[in-house]
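One chain comes next, on its own, written out as structure tokens in the form predicted alone.
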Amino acid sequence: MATKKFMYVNRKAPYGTVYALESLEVVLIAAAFEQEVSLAFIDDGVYQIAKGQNTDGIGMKNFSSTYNALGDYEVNKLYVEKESLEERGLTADDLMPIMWEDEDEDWAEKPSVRIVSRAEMADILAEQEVTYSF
């Protein structure tokens, strides 16, 4: 089976709704069946991956640590666009440090995080063969 490009287009706040539970439900069912799958954040969604993420407030369960089983699953490419978080006032400083083993390197860890700039994102996106915006 041909494996396609998959890009989720991550957009929200991780909670509130259920569109980041979601969305990282389905890119780890995808990988499952060795897609090739990214994850893209852009707006709001730049908090799915913020580091310290409390939930103790609003009675949801904080999922936030499954974003360190992506790299288990081959799900290295996460871009997060720069402007989404300059305008929330967040750095690549404020992200959790998501890594996977490179093994033609040795088990190597990488980072997966990238980011890059809006018109980047723009590229990227438009490379895709499907998208899914959540």
Given for the second form:
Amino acid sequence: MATKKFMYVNRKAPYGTVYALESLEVVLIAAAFEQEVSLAFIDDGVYQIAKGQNTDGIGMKNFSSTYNALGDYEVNKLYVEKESLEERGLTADDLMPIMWEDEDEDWAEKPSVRIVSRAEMADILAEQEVTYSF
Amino acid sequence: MKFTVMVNEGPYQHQSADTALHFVRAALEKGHEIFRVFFYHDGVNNGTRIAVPPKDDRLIQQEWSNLAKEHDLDLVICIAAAQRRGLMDAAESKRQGLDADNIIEGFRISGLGQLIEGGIQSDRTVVFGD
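Structure of the form predicted in complex with its partner chain (previous: the form predicted alone):
First the chain shown before, then all remaining chains and molecules of the complex.
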């Protein structure tokens, strides 16, 4: 089967609407298709990978730990827009340390999150062949 | 050109359901191929046959159904999204021990793999949503 560049653009906060959860469900299923997968986090989407999420008060499942498992599915390109973080008073330290293991380098742990500027994000999006927007 | 279309919002609630229908119709009129239309999130509600809008309004679900019949379209409702929102075909309803089904003719229920396959097989994937 042909390999294409798939991009999942996450724009919404993790709770409040179901978009983030159902986007993650697509990413996990898609991993079985052995495509080249990237995720983008822009606008309120940056909150999806924020540290210390606690849903006790809202009766919803806290699915944030699932992002840490993405590396096991060879999903290790998580692009986060710098301006979206800044506009919300967030920095790289506010994000979960999502890692993946590089089997070509003796399973060395490497960070999956890459913070990029808005202009860089535009270039990354332009390179994609299939883009899903959530 | 070969298209896969993803519909992420419900009928009446959001115009993207209408826009997707108009896009598919226009693409077919121009001689393009629609490989598949995949309904996700509240978009699954485009596939219910239990909807009765006021008489002077359009019946979006029926329009999809008619278009599918006319052009032999593959309209796929995501099973995971459908189960959350109460969209069932007869087989799934029976499997779940439920007493009703509500899918309109021309739609089928299947998995998210159908969306990814659409992305791989089509020249363009077009997403309609919020």
